[in-house]
Structures are given as C-alpha cells and as structure tokens.
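Here's a solo chain for you in structure tokens, the form predicted alone.
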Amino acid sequence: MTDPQRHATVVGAGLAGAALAHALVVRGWRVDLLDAADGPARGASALPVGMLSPHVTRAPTPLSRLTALGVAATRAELESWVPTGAGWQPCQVHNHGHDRGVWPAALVRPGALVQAWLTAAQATGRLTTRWNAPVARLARPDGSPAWQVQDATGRPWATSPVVAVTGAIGSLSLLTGAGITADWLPLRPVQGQMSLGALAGPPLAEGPQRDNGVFVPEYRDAGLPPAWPERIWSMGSTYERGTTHTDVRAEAHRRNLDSLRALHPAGAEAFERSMAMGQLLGWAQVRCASLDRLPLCGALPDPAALQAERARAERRRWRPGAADTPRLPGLFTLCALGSRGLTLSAWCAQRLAEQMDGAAVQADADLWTAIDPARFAWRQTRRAA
C-alpha cells in the first residue's frame, strides 16, 4: 500500500510537471496531475520542434553545467520511452555565435515526451490526471497537514500533504497567494514566435543552424498538428520580455526572417516565398524565466518563520543559507525554465523527486543551491539584516 504521505498533487502538464509526475510514481509516489487546458502540453511544451544541444561557455557556468547534465538526462528519457522518428530525431547543429562548431543535437518535439511520460506513469496505476481544472489557490486550513488546491469559488480540486506547482508563469500568481513575498519570487514572462512552413523538396540545408535564433531545414514528424505538413522547416524563435499574448504577428516573422537571413541567405529565400504566397505559418507562446535566468526548482521557503529567524538574529550578522532556512511544509516548486524547458526538465525533476521524497540529491551542492527558489529570498534577507 502506498505511503498516504507519498501522495503529491502537481499543477501545471507541461514538461515541467510531466517529468515530476512521472519521477515521482517512478519513485512509487501517487500524483494527481492537473492542468486549466484540456490536455497536457498545451502551453509553451507545445513548440512544434525543439533544439536539444549544448550550452557552451569558456568556463563553466551554473547555466551551462546544468545545461550539460539536463542534456544526457533528456536524451536518456528519449532514448527510453519515444521511438526515433516518433517525436525526436538525432542531429548536429551547425553553432555560428560564441560556440562556433558543431555539435551533437537533437530535433524534439516537447509533447511527445510529455505524453511518454505520462502514459507510462499511467500504466502504474499511481497517475490520475484533471484537464480543464484552472487552479486559482493554494491553500491550508488551520491544522490540516494537507494542502487544498482549489478552483476560483473555493472549491478543492485536489487535496494531498505536497503540492508541486510548475505552471510557468502561471506559478507566480499561485504562489503568491500561498504566502509568498512577491520580490522572492522574481519571475518574468517571455513570449517567443517560431515561424514555419510546408517542406515539399529537398531540406533548405545541410543540417541546423544556429546563432540568433535556430534555423531547422527539415522536421518530419507525423504528430504535428492536423492542420500543418508532417515534413516542415522552422526559424526561431523571438525573445519578447514582459509580453503575454499568444499572438501570431507579422512583425516577429520578420525578425525571424532577418535572423534567418544573417544565419542562411537561402533559407531566407525560402522563408520569403513562402510569406508571400500566404504559405508561412507560425507558432507563439509564453515561457517563464527567472531575474538570474535559473530554473527554481526545490522546497519553497517560509516567509514568517524567515523573517521571524531574522528578527532573532539581527545583533548579528546573519547570511541564511540552504541549511538554515526554514520551509513552507510540502511546498515546492519546479519552474523559470524559460527557453530551455527541454533541456532541463527531466534533471530538475528527478532532483526535485529525491528532494520530496527525502532521499540524498544527486547534484553538486553549489549546484543545487544556485537553483534553490529561496535564494531571492535570501538576498532580499541579507540587505534588510
């Protein structure tokens, strides 16, 4: 029988919260897995096809390292559980910017994996999914040890000891209203516009390439949406900071298109034709991303006992730290992942997984701690102490 503690709700099915629920069920955990669209994948872990690659710097960042890991962890969840051809291919990309070089990829396409993940911690019995459930609150009564996630009137969705939320954007306003201080939680939308089109020849290139944006030459794949081509080329995508529609714009195809053209004249050819016979189509959403551009992935801290911890403290010069900072209990968050959801979802998630279910986390602790979603917390600490 399973554990009644080892029971998490998780709000958000995107890659996020699809790599936590299936982690979690992996580890034996029962997961109710909720989402306001009608099925999973429906927001930004909707990209038509994505760029699973690298992230080189002269010396090693947080960002890069965790890009190196996140990038074997992907790979190895695709290699694992969707067929070659079926949602994800092997390439190299072709790198013109500071990575100059070529470098072993893969072309994705997000949902593929998000619907991997979910069908395979189905088939344990231990996944239950809600689609249309908009989750307005988090909320815990006095003396309940267990969290109510609950709709716009009140009413529970889901009720279990853990919540993970991992709704991008959308995780702001939740947690938030779960008590925590809006500037520990610096999170930020950024719209991005992919434009594509039908591929009837040979591809546009030799292989990816990419700089300002990445320019695929060809994408076969038989799970696109009814409406578009299996066989497509695509450019993008834009970086719009603080933008929230999901419009589709003339103007974020031309920036594509000047992109494209510093990148590969003759895809830009192609992608010129294709605009002005009214063939070009297009793909917009909205990611989230962090004020330091790192996922915050862990337990969420508590902001009265902190500052009350503060308070106690401030005769002397206190830094809090990982060790020393107290939690909101069964709290966490897996987000920020901005443009490299693909990348670094399945590493976060597993990390996350050892971190709820009270095992040791297997990553460097500098690491973890850069990725830590109380780190604003105690930057923002250390300047009032």
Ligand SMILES: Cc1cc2nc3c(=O)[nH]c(=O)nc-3n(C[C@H](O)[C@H](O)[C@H](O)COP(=O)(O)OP(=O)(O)OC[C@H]3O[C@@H](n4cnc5c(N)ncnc54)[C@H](O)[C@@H]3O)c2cc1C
Given for the second form:
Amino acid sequence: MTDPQRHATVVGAGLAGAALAHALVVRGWRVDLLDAADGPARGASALPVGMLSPHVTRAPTPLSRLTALGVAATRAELESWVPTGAGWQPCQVHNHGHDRGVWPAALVRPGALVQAWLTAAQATGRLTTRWNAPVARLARPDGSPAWQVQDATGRPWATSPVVAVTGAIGSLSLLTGAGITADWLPLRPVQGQMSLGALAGPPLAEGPQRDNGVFVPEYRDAGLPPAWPERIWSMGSTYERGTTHTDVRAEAHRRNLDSLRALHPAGAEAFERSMAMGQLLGWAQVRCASLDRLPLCGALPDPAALQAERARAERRRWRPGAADTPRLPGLFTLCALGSRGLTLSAWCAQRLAEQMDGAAVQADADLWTAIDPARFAWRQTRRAA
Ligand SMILES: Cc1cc2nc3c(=O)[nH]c(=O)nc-3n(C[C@H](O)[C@H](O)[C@H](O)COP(=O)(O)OP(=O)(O)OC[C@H]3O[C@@H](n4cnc5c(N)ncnc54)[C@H](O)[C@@H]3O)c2cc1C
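Structure of the form predicted in complex with the ligand (previous: the form predicted alone):
The next block holds the full complex; its first chain is the one shown before.
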C-alpha cells in the first residue's frame, strides 16, 4: 500500500507532466495526471518533429550544463521506452551559426515519448489519467494540509497532499491563484510555426542543418497526424513573443522560407514547389519561456512567509537563498521549458521527483539553484532591501 503522503496530482500532460508522472511512479508514488485537453501531448508537446541537441558555449553556462545533462537523460529514456524509427531517430546536426560544427543529435516526436512514459507508468497501476479536466484553481480549503485541484465551479478534480503544476504558460494563472506573486513568475508565451511537406524522392540534404531555424531534410514516422504522409521534410520555427494563437499563417511560412533560402537553397526550392501546389503543411503552438530562459523546477516559495522573514530581517542585511527560503508545503512546478522541452524535461523531472520525495537531489547545488522557481522572488526581495 502506497504511503498516503506519496500521492501527487500533476496538472498538465505534455513533456513536463508526463516525465514527472513517470519519475514519481518509478519512485513508488501514486499520481493523478490531469489535462484540459482530450489526451496527452496536445499542447507544444504535439510538435511533429523536434531536435534533441545540446546548447554548446565556449565557457560553461547553466544552460549549456543543463542541456548536456538533459540530452543524455532524454536519450536514455528514448532508448529505454521508444523503438528507434517509431517516434525518434538518431542524427547529426550541422550548425552553421551558433555552436558551429557537426553535433550528435536526435529527431524526436515528443508525443511518442510522452505516450511511452504514460504507458510504462500505467502498467504499475499507480497512475490515473483524466482528460478534458481544465483546472481553474488550486486551494487548501479551511486550512486543510491537502490541496484541492478544482474546476471552474469549485468542485475538486482531485485532492492530494502534493501538487505539481506542469501546465506551461497555463501554470501562470494557477500559481498566481495559489498566492504566488505574479512578479516572481516572469513567464512569457512565445508562439512558433513550422513548415513541412511530403517527401517523395531522396532526402533534400545529407542531414539536418541549423542556423536561423532547423531544416530537417527527411523524417519518417507512422505516428505523424493521420492526414499527413509518413515521410516529410520540415523547416522552422518562427518566434513570436507575447503571441498565443495557434493558427497556421502564410506570413510565418514566408519567414521560414526566407530562413531556408539562407540555409539551404535546394531545400528552399522544394519548399516553394509545395507552396505553389498548395501542399505545404504547417503546425503552430505556444512555448512557455522565463525571463532568464531557464526552466522553473522545484518547490514554490511562500510569499507571506518570505515577506515576514524579510520584515524580521529589516535592520540586518538579508540575502535569501535556496536553503532559507520558506516554501508553500506540497506545491511544486516544472515549467518554462522554452524551445528545449525535449532536452530538459526528463532530467528536470527526475531531479524534481527526488526533491518531492525528500531524497538528495542529484545535481550540482549551483545548477539546482539556477532553476529554482524562487529565484525571481530572491532578486526582487534583494532589490527591495
Ligand atoms: C514551433 C515549435 C518548435 C519547437 N521545437 C522544439 C525542438 O526542436 N526541440 C525541443 O526540445 N523543443 C522544441 N519546442 C519546445 C517544446 O515543444 C516544449 O518545450 C515542450 O513541448 C513543453 O512541454 P510542456 O509539457 O512544458 O508544455 P505543453 O506540451 O504545452 O503541455 C502543457 C499542458 O498543460 C495543459 N494545461 C495548461 N493549463 C492547464 C490547466 N489549467 N488545467 C489543465 N491542463 C492545463 C495543456 O492543456 C497542455 O497539454 C518547440 C515548440 C514549438 C512551439
């Protein structure tokens, strides 16, 4: 029988929520996974094909260190759970601009990994999923230690001592509704569109190329949307900060075409042919990015307790940090995966599951602090001091 305290509700079933649900179930937890959509991986994680690759810099940065760890973690998960060719394939990417050179990478359809994590977790009998379940509010009625995850009428979808919010940009309203100060959650939507086309003949280039966007000259996957061919090329994506629509637009196709002309002129000719024949495919969704472009991963700070702590420290210099930050009991998040959900979700979810479980987090302390969801609260508190 599972310890009743090791029971979490996870809100959002994209890469972040599925990775976390799986990591918790592996540790013996019981998990209720909810999503507003009619199934898993319906938001940004419905991406038809994405790139798993590191962010390489001359000197290490938190992002370059995270992506190096993240690529290895995701690759291990793919190798464990998803057959090659049925949702991912290894490749090399030729970077023309940033991180110039040829790097080991993989092409991945995130939905395949999400489904594989959920299937493996369900096989333990400890994962329950609930679709068409939009969460309006997180509450602890009458000082109860358990969180209620409520619908718009206040009825609980689920009740558990622990809640993890993994709803990408949808996390913002849930967390501010739970009392987190909005300034402490600088999350921004960044809409993106990719352009794709059927591939009948040989691949359009030797391998994937990247500069202003990624050109995939060939990707084969029977799990692509039913109306699409199994063999495609793709180019993208655009970046529209502050935009939340998911319409496929001709103007965004034109921007992808311009980027491809600069990157691979022969590929651009195939793009133009598809466009002229009205056969161009498109896919658009919304990323969730933080102000410093790092994910938010961990326990949420307690605003009232943090302010009280600051008031007590009024006359002495106080620089709050990870260890002495009061936290809201049982409330966690993994969001703001930006353009790197494939690279970051598995490693971050594994570390978050360790923290939720009260185990030692297997990460360098400075790296774990760099993605602490309390970091913007510390900055504001220091500025105000
Ligand atoms: C055009 C484009 C190209 C990209 N290319 C790449 C790439 O090449 N490589 C890469 O690594 N990443 C890429 N990404 C980014 C990647 O897709 C995301 O980082 C990743 O999918 C985010 O996963 P997530 O689980 O955080 O969010 P999502 O997959 O968006 O999942 C969030 C889920 O939460 C649910 N939700 C939100 N609010 C609520 C609520 N209140 N109640 C219930 N459910 C809720 C939503 O319905 C949704 O299903 C790309 C993204 C885009 C848009």
